[in-house]
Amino acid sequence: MTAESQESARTTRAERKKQELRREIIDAAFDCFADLGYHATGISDIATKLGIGHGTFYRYFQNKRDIVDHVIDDLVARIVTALTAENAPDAVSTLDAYREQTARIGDALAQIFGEDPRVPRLLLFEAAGIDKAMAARVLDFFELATELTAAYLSHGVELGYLRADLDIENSARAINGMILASAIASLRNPDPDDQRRLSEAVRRMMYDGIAARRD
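May I have the structure for this one chain, in the form predicted on its own?
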């Protein structure tokens, strides 16, 4: 290995370690914010949890408000990831495939919210109380969720497996309202079986409504 290659390898290892520590700081901050609350958490709590000094923290993040943005970014990214690849809006072309897709999405979201109830608690309750800018950001997230859900509905209408007269935007808001209620319910009752039944009930409401079928 040449001297240049060795230097490049050392640089790569050093950069990887920096990224790993940055990731660990974000994870530790999430734990502290979720367990103690944003306002009750100090930089010392985050640093102590990792066994690092304040100076190390400040080499990666400006302050507590800076890192909470990254924590929220991470939570949102986890949710959006559940809506990619085979779960992307244009990944299906029939009603049966759409039912299967929404089941996968429901399971993925239930896993995110159910495995760690602190995720919905921080994202849905704690974050909005940080300051006005974060409250606005939470509302922006809900608008993004509406746009994402509307994309699924619009695709279905375009291909003909969903009703042509569907009010796409308001239907998307209604569906997201049920998903939001499910996430909140998981805080009081995180039992996986109950969450699965709730997810199934949401999907039945989406597909069939609540009117009795006439023979």
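Coords for the form predicted together with the DNA, given the form predicted on its own:
A single chain, with no partners or molecules, comes next.
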């Protein structure tokens, strides 16, 4: 092994350690922000939770505002991944298959929101109140979610299993609103059965509406 490769290896290991600590700081910050709220969280809370000096924090992140951006990045990535993984819009071609896909996506979201209420709390209740820029980011996230949902609807309309006159974008917004309602409901009542019932009600709303059958 040459001196260079040793050098490289050492650097790499140091680099890896650095990345690890960075990750830990983000996770600790997530915990603190979700538990105490952004404003009530001090940098020292995050540092103490990790057992590091709070000066160290500033070697990894510019300032308090910087870290919360990364925490939210993380959150959004996690949710988008759950929404897209194994569930491409064009993977189905019948209404029944679409219904099943909808259910799968719903389950994935319920998984994320339900298993850790700090996720929806931070995203819905904390983030937007931090400042204008973060509020804009939250709106962007909703818009992104609209686009994702709209892609599914769009595909269904093209294949003919969804209404031809569907207002795709706004229907996507409406559907996401119902998902949002689920997330909020889980904050108050984390019971999985109740969450499943709400999920079911959302799906019936989507497919059957609320009106009595006329036939």
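Residue numbers count along the first chain shown, from 1. Computed from a predicted structure; not experimentally measured. Each form is matched to the other, and the largest set of C-alpha atoms that superpose within 1.5 Å is called the rigid core.
After superposing the rigid core, the C-alpha of Asn189 moves by less than 2 Å between the two forms. Taking the rigid core as fixed, one finds a CA shift for Gly55 of 2 Å or more between the two forms.
Core superposition places the Cα of Lys18 2.4 Å apart between the two forms.
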